[in-house]
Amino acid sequence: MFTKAITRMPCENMIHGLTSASLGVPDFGLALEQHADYTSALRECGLTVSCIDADEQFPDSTFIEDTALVTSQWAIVTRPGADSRRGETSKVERHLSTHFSSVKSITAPGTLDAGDVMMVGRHFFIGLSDRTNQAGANALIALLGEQGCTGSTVAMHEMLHLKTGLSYLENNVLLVSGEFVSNPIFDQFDCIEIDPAESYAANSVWINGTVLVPSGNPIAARAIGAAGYTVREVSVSEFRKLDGGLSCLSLRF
């Protein structure tokens, strides 16, 4: 069960954020409204939410998930793969220090975006992507070992992040899409395959029995509901324009 979440306010400079989506420029005002609703959804799931102020130096900083891997017991600050995002971690680390007595860090030459990390119990799947390299994965696996956890890598060829195409919904249920559908690494799970037309919904978020699903994906929402979960749809169209998804917008622990 999760009890807390940390978010980070979007900045006006988000319109200059990194993207390959070709969906147009984000509407900042609408992004603020969507972020507020996202925060409301977290609270509806029983979480206490704290929010770090916006920082105009870092257009992508609202995607806080990439900057840290957090559980109820420990936190690891990452070293983002995009040079323009490296400075985002300092404020996140300071905020995490108010929750945890010790915060570890990934250091050079490792790069790691936590959007490439999927937690399943005490095991962590780590995608090797353009943002996460082998050195970063190795460093994370070593730090996980200090916490009595394990990690393994997943080769990637298409997705920006591992969790672009995967979401663990607990109870051995996994949302899968794209290049991960036929990957034998995930044969152990009861998989819900996301329709290719709704691949964006593969990045949904389980929180205490409720699954947050991006609005506009009715096939995925029905499939998740049919699996026994409460579905709460959240509109994140402006964040999608920056290649961001639901999980990207918070740290949950």
The other form holds:
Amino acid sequence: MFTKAITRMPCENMIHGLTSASLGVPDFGLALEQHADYTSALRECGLTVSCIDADEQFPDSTFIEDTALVTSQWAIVTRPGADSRRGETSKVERHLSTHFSSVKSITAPGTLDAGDVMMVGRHFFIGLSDRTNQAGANALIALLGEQGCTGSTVAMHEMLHLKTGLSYLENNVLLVSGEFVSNPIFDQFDCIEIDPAESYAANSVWINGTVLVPSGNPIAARAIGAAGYTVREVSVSEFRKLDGGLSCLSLRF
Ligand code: CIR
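Alternate state requested, the form predicted together with citrulline (shown: the form predicted alone):
The complete assembly is shown below, putting the previous chain first.
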């Protein structure tokens, strides 16, 4: 069960955020409305939400998930792989210190975006992406070991982050799409394969029995509902324009 979430307000400079999508420039006003609805969805799932202020220095800072890996017991601040995002972590670390007595960090030469980290109980799958390198993964695995947890790496070649194409919905159920569909690492799970036309919905978020699903993906929403979850659709079109998915807008613990 999760009880808390941390989000970070989008800043006006988000229009200059990193992206490989060709979906146009985000509408900041609409992004604020969508962020507010996302926050409502977190609260509807029973979470107490705290929000870090916007920071115009960091266009991508609303994608807070990449900056820390957090459970109810511990927090690890990452070292984001993109130069323009590295400084996002200092305010996140300060905020996490209000929740945790000690906060560990990934240090150079490691880089790691927590969008590349998928928690399955006490095991963590770590995608080796353009943002997360082997040194970052090794550092995380060492820190996980100190907490009695384990980690293993997943090779990846196409997606921005591991959780761009995978979401763990607890109960051994995994959403899978694209390059991960045929990866034997995930054979152990009851996989729900996401239709390629709705690949964006592979990044959905389980919170206490409800699954937040990006709106406009009816096949995925139906499949997740049929698997026994309550579905709460959330519109995040303006964040998608920056390659952001639902999970990257919060830390949940
Ligand atoms: C970036 O490229 O870093 C941001 N524009 C999007 C980050 C999305 N994060 C995530 O999926 N975990």
